[in-house]
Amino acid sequence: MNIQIFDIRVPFEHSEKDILAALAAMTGMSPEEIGPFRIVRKSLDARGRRPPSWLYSVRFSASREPAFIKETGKEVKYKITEDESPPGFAAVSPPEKRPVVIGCGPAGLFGAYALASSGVPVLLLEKGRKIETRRRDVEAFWKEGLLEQDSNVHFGEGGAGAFSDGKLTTRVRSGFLDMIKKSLVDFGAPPEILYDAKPHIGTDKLREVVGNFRRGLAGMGCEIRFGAKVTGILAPRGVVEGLVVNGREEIPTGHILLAAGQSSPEIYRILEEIGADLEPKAFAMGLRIEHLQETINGIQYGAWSGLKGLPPADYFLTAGPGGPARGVYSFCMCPGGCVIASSSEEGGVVTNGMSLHRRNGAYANSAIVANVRPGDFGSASPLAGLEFRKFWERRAFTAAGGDYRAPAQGLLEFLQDKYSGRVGHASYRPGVKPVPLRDVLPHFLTEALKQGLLRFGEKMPGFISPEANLIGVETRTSSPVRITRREDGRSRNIAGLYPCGEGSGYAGGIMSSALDGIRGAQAILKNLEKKS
């Protein structure tokens, strides 16, 4: 009998023996009867005035039904579970023309992994560079403003997630999520991501994982090509027959897993040319806010903020009833991290957040964004959202001097609609320039963000602080385009095309993108089974 016990509370400083003792006290069983246990979830409880403590959920095998299960009135949360087998991939005979995966981000990597695990190795095409070279390109951009258009924070092995906090939280549910985490651990991610309530890898560890992932795929028979830019898809009569790479090489294939990410406008235009069904999609846009991490620690932990070993505090905020007409919320919060330059096109400024595994930086940052609707784009074209965000990225670039510095303003000045021409220290590289941020955002967003930030200050007293800065602009929260698809995962009107991940408008973040890539791979496998 497998039993999972929830909410086992132990002191902040504790050992595994303390967990076992608390488990024995809750179940009425002796430690010998419980035996080995597995941690399923670990979370920090730092609420209220009592000292911080940890809450565990653990799973163990019992030879008898514990007495507390038969008793009434005992406040023990539990469930009895069966032996759980992780989902797998059934073997399928590979087709004569191997499938092609476009994009080497989470959706593409896990889509390729799923196909190769079923005996269908793929050709994986990435227009950017492998992670080792890409890292040097990104560092050169941050230090000197030298942008490589095909090798930057958005393009290259690992996708945009390789230069992020590496968060693995998601609101979607699937049996494959544990498999995804286990695979990441196998490729070098820290094992605690298997049970942490708020798991993250950190950009430093994630880059190692990505390189190991590539070598793992190669060992499974996949071919991975970098500097391979897809410049055409061959789909006469609405059926995929191949694609064109770098304007000259034709590659025959009957199945394309499209996982190109949301920052490749040329892919959307290629799809428009072949008649793929596209539609505009709402997204969110705004600014990055940056505080001293000790400020956020003080707000969230109170008297316990100086306790040794406490992780840097985070937050998630939304503007609820009484707030702005448009939804405003914090997004991609990076404790102990930095704000980074994330441009992918010349003449545009894009911000994002990043942190290392230890999250030991002096600053905390988060995107503060508001909803942007297709009606705001100014055109009915399915690609109008791309032009909308490009306009404001270019506006930010010009306002900050045209050298990839980012426009910035103190939080209090922004809220009071004042401008002093001065701004405090910011972690952003290659640097910031004081700019009234109302000049780099549409008016409706400026007003929504002001109202939302005031609401956040009510929820988190101290959040509106003199040392906090706002840095713009944050535009790549999700794709403003959706590549429509059928229930079976195939493009609505192009046979053989399977759009997935963030760029297709169906995911956001590492885990949901990886899961969507697996679903796309499963759709291809089902199609292959029908033909065999």
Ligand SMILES: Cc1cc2nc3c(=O)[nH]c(=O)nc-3n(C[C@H](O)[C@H](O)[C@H](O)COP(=O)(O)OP(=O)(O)OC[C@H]3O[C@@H](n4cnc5c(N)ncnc54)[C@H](O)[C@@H]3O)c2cc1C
The other form holds:
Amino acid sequence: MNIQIFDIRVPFEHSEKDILAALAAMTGMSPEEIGPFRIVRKSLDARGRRPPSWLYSVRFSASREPAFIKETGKEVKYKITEDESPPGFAAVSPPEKRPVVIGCGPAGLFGAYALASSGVPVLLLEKGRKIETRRRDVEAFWKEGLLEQDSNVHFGEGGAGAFSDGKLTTRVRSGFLDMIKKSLVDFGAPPEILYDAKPHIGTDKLREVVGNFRRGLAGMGCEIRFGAKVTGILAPRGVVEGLVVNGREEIPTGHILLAAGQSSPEIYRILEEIGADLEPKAFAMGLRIEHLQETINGIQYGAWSGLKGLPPADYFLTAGPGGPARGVYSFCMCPGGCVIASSSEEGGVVTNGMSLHRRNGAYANSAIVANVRPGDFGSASPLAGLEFRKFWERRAFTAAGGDYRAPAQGLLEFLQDKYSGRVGHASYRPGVKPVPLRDVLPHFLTEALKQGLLRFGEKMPGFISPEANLIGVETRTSSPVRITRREDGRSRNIAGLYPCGEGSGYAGGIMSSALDGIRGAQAILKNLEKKS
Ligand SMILES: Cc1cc2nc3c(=O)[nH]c(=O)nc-3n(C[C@H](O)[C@H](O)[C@H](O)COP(=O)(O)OP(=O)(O)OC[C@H]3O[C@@H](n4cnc5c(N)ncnc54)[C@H](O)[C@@H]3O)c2cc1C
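Alright, leaving the form predicted on its own aside, put up the form predicted together with the ligand.
Below: every chain and molecule of the assembly, starting with the one above.
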């Protein structure tokens, strides 16, 4: 019998023996009887006045029921579990023309992995460069403002998640999530991601994982081509027959897993040209807020904030009903990280956040965003959201001097609608320029963000801090376009096209995009099975 016991509390400083002792006390079994156990979840409890402690859920196999199960009145949360075999991929005969995956981000990588695991190796096309070269391109942009069109924070091996905090949290539920994390560990991610309640990898480790992933896929028979930009899809009469690379090379295929992310306008234009069904989609836009990490630690941990070994504190804030007319929330919080320049188009400024695995930087940042609806885009075209965000990215670029510095303003000044022309230190490279941020956002957003931030200050006293700065603009929270799909993951009206990941408008974030890539692969496999 396998038993999972929840909420095993141990002191902040503890060893594995302490977990076993707590488990023995809860179950009424001896440590010898319990034997080896597997940690399923570990979370920090640092709320309130009690000293911080850890809560574990563990699984072990037992030859008898723990004593408490028969006792009444003893509140131990548990479940008896079956031996769970992880979901896998059944073997399928590969088609004559191999499937093509567009994009080497989480969706494309995991989609390719799923297909190759079923015996269907693919051709992966990525317009950007290998992670090792891409890293140098990104560094040159941060240092000198030299933007490479197809090799930047959004484009290249690893996709948009490569220069990130590598948070692996998601609200989506699926048996494949554990499989995704396990594969990441196999490719070099820290093993704690398997059980941490808030798992994260950090950009330094993530880059290693991405390179190992490529070598793993190649070992499974996949071909990966960099600098291979898809410039056309051949789909006469609404059926995929191939695609065009770099405007000159035609590659025949009957199956395209489209995992190109949300930042490539050329892909949406190609889809428009072939008549794929597209629709505008709501997304969120706003600013990055940056505090000193010690300010956030002080707010969240109170008297315990100096305790050695405590992870840098995070937060998640929402201003819902009774607050601003539009939902305002914090997004993609990066403890101990930095705000990064994330432009992917010339003449546009885009902010985002990232951190190293150790999260040991002096700053804490998070996007503060409000909902933007298709009605705000100013046109009914399915691609109007792309134009909308581009307009504000360009506005930010011009306002900050046209050299990829970002517009920034002190939090208090923004809230009080004052402008001193000065701004404190910010982690953002290649630098910030003081600008009244109301000039780089639509009026409705400025107002919603102000109200939202004031709400956050009530919920988290100390959040409205004089040292905090706002940096803009944050526009790439999710895709403003949806490539509509059928239930089974195919494009609604183009046979052989399987849009997935963030760019499809059905997923967002590393884990949900990876999962969506697997779902797209499964749809292709089903189609191949039917044909064989
Ligand atoms: C700086 C930053 C930090 C982030 N932090 C986190 C985080 O901590 N946690 C989290 O869950 N999410 C985070 N995200 C979001 C996350 O990275 C994305 O949701 C995720 O990467 C989307 O995966 P995807 O595979 O769908 O698309 P992408 O990762 O965008 O990958 C798409 C790939 O397709 C390629 N491509 C595009 N067009 C073409 C073409 N025409 N031809 C060939 N190739 C093409 C691109 O170059 C790119 O490599 C972050 C994003 C950014 C930008």
